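Quick heads-up: it's one chain on its own, the form predicted alone, in structure tokens.
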Amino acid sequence: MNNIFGKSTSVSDALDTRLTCRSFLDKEINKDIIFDILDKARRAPSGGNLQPWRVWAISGDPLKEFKNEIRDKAIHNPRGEGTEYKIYPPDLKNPYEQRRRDVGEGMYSALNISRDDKAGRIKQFMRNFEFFGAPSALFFAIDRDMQEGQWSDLGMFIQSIMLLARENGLHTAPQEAWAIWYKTVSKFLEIPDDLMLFCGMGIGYADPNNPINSFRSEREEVEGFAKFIGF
């Protein structure tokens, strides 16, 4: 594996070093960098060229104000406001449920948070709503009229942003967890009613000294998910 905290010099390197960063340095990002990433990401694939994505970039005092609002609300309502879509399928079957459990246990193990440490696990979960200390954040929404194909387009757009972030020496934390605060997010950002919040994303410089950023989730080998026919 290449240096996960430096700049990526190829698509392969960006994919290899991309991770869900759960601890960022307190180092601001110039608006021009965010703009350039979005400018390049708009070339992501889009069926029929619908380009169904909408993005809000937030930083500085507005981001601090927003996080304070969420922190205050979470004291009285830690489960949030519900979601407008199912983040995971109900009754998730294996191997998917096991993979989900394994990645959670691996993450907590990296932080030395035991299974019995409920308070520690809740505290780490709530770090989601601090964007894990990221100095800037992105929110993504999609038109409510869109269907599964356009949600796929949105995912490819978000992936493009994450890879372009690596090219700039940045890391990201894509967070569907923000869906549980869709009412507050939509109100704060003045998201039009015809758009649905999908997720948030912290973006910034990874903290190389926090052990959580050394954790890498396992991936299935190619033989486990692909079949080659006619080769």
Ligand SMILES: Cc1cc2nc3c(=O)[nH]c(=O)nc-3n(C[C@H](O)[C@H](O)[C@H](O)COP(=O)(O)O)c2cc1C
Contents of the next structure:
Amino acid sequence: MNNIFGKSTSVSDALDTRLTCRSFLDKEINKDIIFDILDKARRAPSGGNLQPWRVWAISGDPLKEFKNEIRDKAIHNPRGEGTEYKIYPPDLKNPYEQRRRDVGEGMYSALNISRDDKAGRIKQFMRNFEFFGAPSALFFAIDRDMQEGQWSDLGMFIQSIMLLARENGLHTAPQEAWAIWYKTVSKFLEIPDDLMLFCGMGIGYADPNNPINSFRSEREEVEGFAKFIGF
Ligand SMILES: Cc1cc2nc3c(=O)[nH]c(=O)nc-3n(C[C@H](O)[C@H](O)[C@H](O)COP(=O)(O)O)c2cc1C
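Next, give the form predicted together with the named molecule, keeping in mind that what was shown is the form predicted alone.
The complete assembly is shown below, putting the previous chain first.
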């Protein structure tokens, strides 16, 4: 693996060093950098060139105010507001369920949070709603009329942002956890009713000293998911 804290100068390096950053430094990012990332990411492909992405970027005092609102609400209602879409299938089968468990266990063990430390796990989960300390955040929404194909387009757009972040020496944390606060997020950002919130994303500089950022999730080998025919 390459140095994850530097700036990527190739797509391969950006892919290799992108990880879900769960601890950011308290170091502001200039609006121009985020604007430039979005300006480049808009070249992402989409079926029929529908470009079905909508983005809210939030930073500074409004972000602080927003996080305070969520923190106050979460004290009384830690499960949030439900979700408008299913984050996972209702009965997640294997190997998917096992992978989900494995990544959770890997993450908690990097932080020395044991299996029976429920409070520790909840506390770490709640870090989602602080954007893991990121100085800026993005929210992604999609028109409710859109279908599976357009959700996939939105995913490609989001991945483009995450790779461009690496080129700027930044890291990201895509967060579906925000779906449980869809009402509050939509109200705060004044997201029109015809749009549905997909996810949030912390963006900033990774804290090199937090062990959580050294955790690397597993991947299946190519032979496990690809078939080559006619080569
Ligand atoms: C759309 C999306 C939503 C995610 N939501 C969360 C989240 O709410 N909280 C979290 O800690 N990680 C979240 N993740 C991170 C995944 O757990 C992570 O991508 C996966 O375990 C692979 O690890 P890596 O990103 O570090 O390579 C999300 C990832 C994606 C792509």
